[in-house]
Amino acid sequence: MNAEPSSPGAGRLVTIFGGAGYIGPIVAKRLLRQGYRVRIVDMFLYGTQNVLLGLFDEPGLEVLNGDEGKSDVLDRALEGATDVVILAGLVGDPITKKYPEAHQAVNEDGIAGIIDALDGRGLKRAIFVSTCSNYGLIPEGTLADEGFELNPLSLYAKAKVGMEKKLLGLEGKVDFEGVALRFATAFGLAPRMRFDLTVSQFTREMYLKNDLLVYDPDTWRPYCHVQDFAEVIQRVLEASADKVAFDVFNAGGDANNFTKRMIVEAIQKHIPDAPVDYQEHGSDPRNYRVDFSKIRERLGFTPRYTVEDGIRELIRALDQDLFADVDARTNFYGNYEIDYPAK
């Protein structure tokens, strides 16, 4: 079934590198429903193949199981594509620190290889998903806009900064339009749920009445629902070049700048008797509040979901025992271990 000519995505094929993680299936579903064709490329390093089963009856879906670091896979991934979204990577500080060689192969060499292969293929737009972790540690009371000095503190964030610079430095040299999106920390229900991310982790631990130890409770982070990230990507795909081409955007909303303590307090409104302790001087010193006025003013984007919305929907899911297998499938629900194939 072809998209109606009036559909936003009519005639466009979006290749999503890393499309079988936490965010990718949500993005794919939204685009498919808007008439795009979608090709998901993934190595399934966490055994997440089944997260795509719910999409297989969607017209216009393709799945390519392979390593985009290999030229034959990359050529197949880009064949006929009109747009590219780069979600691929070992996501997060702990997993990249644990597997530095795979980090180099995937987050550095792999992403650089994708970017190098994009020119001359008739693409319209290439979106690189970066992170607000690039800001690292900023002075208290300050908001980081896109021009704020970057201070990446981890291998993960340093690689993101490097790939941003690589992509955005191609302006005037390539036949496509590059865009970098600095994502806030994700939350929200998804086929590949993540319980190693703050909002979901805190909510589940408190729901189960497990002892929760929160390090550096007054440090700030921005958060954003996976459904809102999907909307951001669609808006960037459909925006005019003068609004987005070779530019960078913080992706999220001001209302979802939260400290860890604020998240706990929001959960305590629903689960007041959960045991929580706080401790200073943890291993992660990041502390940043982020200014999202640019994406709001340029693209008209304001998140539909608040952190409180995400807490409520997760509690409803837990009430129905939808995640009874978390302890049995730890690595499906978090980025803890990978089996990266040797080159």
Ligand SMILES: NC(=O)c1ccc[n+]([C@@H]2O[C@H](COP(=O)([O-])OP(=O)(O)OC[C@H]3O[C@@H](n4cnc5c(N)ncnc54)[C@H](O)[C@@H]3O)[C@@H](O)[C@H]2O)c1
Contents of the next structure:
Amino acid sequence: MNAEPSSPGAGRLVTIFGGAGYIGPIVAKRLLRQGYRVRIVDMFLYGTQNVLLGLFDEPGLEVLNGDEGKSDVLDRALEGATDVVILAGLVGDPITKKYPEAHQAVNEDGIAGIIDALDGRGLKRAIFVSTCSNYGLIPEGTLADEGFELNPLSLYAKAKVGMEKKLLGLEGKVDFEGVALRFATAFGLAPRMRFDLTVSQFTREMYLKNDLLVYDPDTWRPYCHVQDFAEVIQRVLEASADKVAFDVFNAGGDANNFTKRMIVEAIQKHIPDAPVDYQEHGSDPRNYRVDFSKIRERLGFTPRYTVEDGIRELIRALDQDLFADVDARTNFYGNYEIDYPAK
Ligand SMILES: NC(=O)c1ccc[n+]([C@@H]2O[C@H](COP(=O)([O-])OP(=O)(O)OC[C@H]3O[C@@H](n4cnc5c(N)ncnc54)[C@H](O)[C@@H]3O)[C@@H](O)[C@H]2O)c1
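Can you return the structure of this protein in the form predicted together with this ligand rather than the form predicted on its own?
Full assembly next; the chain just shown is listed first.
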């Protein structure tokens, strides 16, 4: 079935690297519904291939099982594509620390390989999804806008900073437009939930009345719902070049800058008797509040979902036993273990 010629995605084929993780299937579904064709390229590091089954009734979906680091996979991934979204990666500090060699292969060499392969293919836009973790630790009382000095504290964020620079440094040298998006930390329901991310982790632990120990409760971070990220990607694909080409945007909304304590308090409104303890000087010193005015003013983007919405939504799903299998399938629901390169 072809898209209506008037639909925003008509005539466009978006290749999404890393499209079978937490955020990818939500982005893919939104784009498919807007008439885009979508090619998901993923090597299913966490055994998440089945999450794509829910997309198969949407016309225009293709799936390519392969490693972004292989040149034949890249050629097939990019054939006929009009746009690229790079979500693939070893995502998060713990998994990159645990597998430094895979981190080098995937987050450094693999992403660099994708970026190097983009020129000369007639692509319109290439979106690299980076992270607000690039800001690391910022002085109390300040807000990081896109011009704020980057202070990546982990291997994960250091690679993101390097790849942003590489992509944005191509201005004037390539035939496509690069854009970098620094995503806030994700929350929200998705076929592959990640319970290793703060809002979802805290909500589930408190729901189960497990003892929750919260380190550095007064550290700030921005959060954003996966559905809102999908909207951001669509807006960037459809914006005029003068608004986005070779530019970087924080992706999220000012209202969703939260401390960990604020998240706990928001959950306590629903689950007042959950046992929570606080402790200072944990192993993760990140503390950053982020300014999202650029994406709001330039692209008209403000998130529809608040952190409180995400908590309510997840509690509803937990009430209906949708996540009764989390302990039995740890690695499906979080980035803990990989086999890379596959043996
Ligand atoms: N989840 C968040 O809170 C968050 C916050 C900021 C930025 N981001 C960025 O958004 C993107 C998506 O995050 P996510 O939470 O969906 O991550 P995820 O770990 O759920 O998904 C990543 C996907 O990439 C795939 N992948 C990894 N290496 C690959 C390779 N070599 N070839 C092909 N596929 C490969 C994995 O199999 C996985 O399906 C990442 O780039 C991440 O850095 C996420």
